[in-house]
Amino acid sequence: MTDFFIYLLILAGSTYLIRAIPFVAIKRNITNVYVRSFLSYIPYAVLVAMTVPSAFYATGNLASSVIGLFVGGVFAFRDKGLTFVAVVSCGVALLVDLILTLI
């Protein structure tokens, strides 16, 4: 049981340090255009890295997941709303999954 708390403290400390070091190390505003541009894309990259792999296995059928993800991407690039894209891509994935189970 004490090993658990040691591991927990190490994990908490490393997580805290990863978030605290940039605040301590960088005292002034970042004025470099390239660094600011790079930092502005980090939230999107993290969101994609977290959601896309799970989207491939969301239905249990890779074909329906890929088709649903593709349809969602098409509507997202056409500037449709988030709710619309989510509902349409889920509906398409469900429809393809139902068709594939009937075949």
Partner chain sequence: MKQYLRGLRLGVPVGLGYLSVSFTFGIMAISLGFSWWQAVLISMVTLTSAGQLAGIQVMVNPYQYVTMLVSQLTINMRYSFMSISLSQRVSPSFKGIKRWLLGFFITDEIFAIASQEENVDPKLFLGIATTPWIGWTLGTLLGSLIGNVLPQVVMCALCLAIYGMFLAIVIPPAKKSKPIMIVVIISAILSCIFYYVPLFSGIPSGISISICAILSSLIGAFLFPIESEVSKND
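To complete the pair, please output the form predicted together with the partner chain; the form predicted alone was given just before.
Nothing else is written out below except the one chain.
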């Protein structure tokens, strides 16, 4: 059990410090245009790297994942909100999964 708490300390502590230290340390505005540009592209690049291609296998079935993501993507392209797109993606994937188990 002490083992669990030592592990928890390392897990939570390292995750916290890697977030907090740079946030506290960088006080000035970065003026270098390349660094600024790099930092502004990071959020989108991270999200896409997490999504492609892992999301294609998220439901355990390639067809339902890809169709769910595609329909969600179409609504995202039409500027629908986060919750709406998330719910549509899940709903469509569930529908495809159900149809696939029936046939």
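None of these values were measured; they are calculated from a predicted model. Between two forms, the rigid core is defined as the largest C-alpha subset superposing within 1.5 Å. Residue numbers count along the first chain shown, from 1.
Hinge assignment between these two forms, with options Pro22, Gly60, Arg28, Pro43: the rigid parts meet at Pro43. The smaller of the two rigid parts, set against the larger, turns by 34° between these two forms. Taking the core as reference, the C-alpha deviation of Leu39 between these two forms is 3.2 Å. Superposed on the core, the two forms differ at Leu8, whose C-alpha moves 13.5 Å between these two forms.
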